[in-house]
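Only one chain comes next, encoded as structure tokens, the form predicted on its own.
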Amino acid sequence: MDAIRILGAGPAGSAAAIAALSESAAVRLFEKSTFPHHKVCGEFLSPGASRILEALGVWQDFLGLGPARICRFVLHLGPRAKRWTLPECAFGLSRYQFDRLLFDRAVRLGAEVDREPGAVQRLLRGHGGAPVVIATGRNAVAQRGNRLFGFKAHFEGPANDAVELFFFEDCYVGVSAVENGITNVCGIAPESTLRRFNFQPDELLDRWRPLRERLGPLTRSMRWLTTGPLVFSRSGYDRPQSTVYPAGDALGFVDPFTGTGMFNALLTGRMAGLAATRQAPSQAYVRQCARLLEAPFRMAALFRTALRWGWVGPLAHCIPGSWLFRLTRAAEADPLWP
């Protein structure tokens, strides 16, 4: 069998070589960046990521770069907070570990990595039929004049337990804790709204009371990333070719206030790269991962429409915090990727 190609080496990329090498698979992994690297990202691991990390071998050394237990939820919705404790312990983790920690495991197991210019590209042309992953990130084209772009940041300063929201303006901020008592604001605002503030998140944050108030003990620490324009959507790969596999935001990208996305990439890179070793149907990977992330695309899409016409506070406050939570969470894999 002809090696697995994998474009891209981020957590869905580095989460399908590992996969593939679990099962003696030849992995070749492309990637034009250099590792590591901060990226914008709410750094939050869903509960459910641990299970995944055990089974790609790499969660006692997950736990050995200290990450944040995150065990409470807020939501801030105007004046009011909605609080409650999760059913399980998330984490928080930096991109720059992350990345990292998958890509150094999956080198460790013998993927040959390839950094040649455009070699991405050119197997996206044509790759002759052997298997490809496809793990290279966002593949939709916003509209200028409606776009959206992400902002992120560490700050120093006093740390805590809990991923806190906060809606304000057609925007929203995460905040939550990551490794080393850092804590990461990452937000995302519409194109007009950044022009307003000159792509200053800083001032933009300072406008919101509860948010001021929040960040006043803490110091950023780096300056901010951006990311842009950002498209929510299912997957692009309805008829994929029968040797494709996206994962990770080449499959479809979720509205990040759900927490969902480094645990989506894992996930689905798992599943990609069992897939593309065992040479199953690409069209029903697809359809199982469509199955599965069903979930978090439904309610972020119906979250989103209601924060647009201004019914996310009482739809909010009249659901239950753990349903809002369990909601948005993706189902069990099925057994074809256990």
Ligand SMILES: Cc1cc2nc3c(=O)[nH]c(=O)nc-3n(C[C@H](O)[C@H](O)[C@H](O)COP(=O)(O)OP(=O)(O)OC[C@H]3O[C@@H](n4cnc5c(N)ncnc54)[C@H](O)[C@@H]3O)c2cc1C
Contents of the next structure:
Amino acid sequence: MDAIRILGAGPAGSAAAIAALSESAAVRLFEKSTFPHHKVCGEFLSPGASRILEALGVWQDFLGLGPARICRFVLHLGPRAKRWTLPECAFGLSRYQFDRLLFDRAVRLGAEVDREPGAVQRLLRGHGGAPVVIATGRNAVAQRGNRLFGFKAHFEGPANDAVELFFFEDCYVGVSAVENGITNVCGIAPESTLRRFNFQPDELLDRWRPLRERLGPLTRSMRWLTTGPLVFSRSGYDRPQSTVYPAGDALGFVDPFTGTGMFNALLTGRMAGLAATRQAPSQAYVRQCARLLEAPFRMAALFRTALRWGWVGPLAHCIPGSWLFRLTRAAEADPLWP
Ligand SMILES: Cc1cc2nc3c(=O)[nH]c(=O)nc-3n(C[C@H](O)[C@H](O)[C@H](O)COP(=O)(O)OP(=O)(O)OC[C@H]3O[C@@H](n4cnc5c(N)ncnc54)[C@H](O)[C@@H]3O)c2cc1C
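Could you please show the structure of the form predicted together with this ligand, as a counterpart to the form predicted on its own just displayed?
Time for the whole complex; same chain goes first.
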């Protein structure tokens, strides 16, 4: 059988590579960047990720990196806050460590890495029917105008076991711990707002009192990173070619406040690696992914609409927090899938 081509070595691509390699398939992994590197991300890893990391054989190595345990949720909507305990603790680990962990594992298992510029574009044009996993991340194009951008930095100072989400104006910001007592501060804002602050969000965050109080004891320890424009999208692969398996953000980019993007990438990446190895029909694979990921995409869209209409505050204060959390999680695949 031809080597499986995996385009992109983020969480989805590396998970696909590990899954395929552990079924004794040969893997060529195409990646343009080198690891480790920082990435704009809230670095909040949904609790269910532990089961996928275990299936990928990296759970003990993951724990060895000392991820923060995140057991509480605080939702700040305007001046009010809603607090609850998570049904199961989540994790905080920097992308600097997480992406490297998965990539190194794939390489150790025998993935051949190809960094030739243009190779991905060539493979996307034609690959002679060989199985291809597309894991190159977000791909939707934003219209000019009111585009959204993401930003992130790490802070030093007292860390705790809560993830706090602050919604204000047209922005939101998440604050939660990662390894080594570091705190991740990551948010999304309209481009026009960030431009007013020269893409240096300190002053923007300082204007919102609950956030100012939360960040007061902390000191920023790295420069702000930004990314965008961000377009939330569901799968654009309704009818994929028979041997093409899109995974992770390439399959659909969910609004990051759900904190499920990495979980979805691990889940669909692993499934894509297995499906490609077994040459399962890709339409069945995409349909299965759509079923598993339905809840976070539906809830994110509902939440955005409610936010626009000013209903989020009243609604969120009526619904138990643990429901809100559960309703934004993807279902977990049968471990023997496909
Ligand atoms: C602001 C923000 C905050 C977020 N916060 C969270 C959070 O707290 N928790 C969470 O779970 N998710 C979060 N996410 C989502 C999460 O970052 C993504 O869902 C996750 O990175 C998807 O993984 P992936 O492997 O599909 O894509 P990526 O991580 O984007 O990896 C794609 C890889 O493909 C490579 N690549 C791309 N194009 C090419 C090419 N042409 N040739 C070769 N290589 C290529 C890239 O270099 C990259 O390594 C957040 C996202 C944003 C924007």
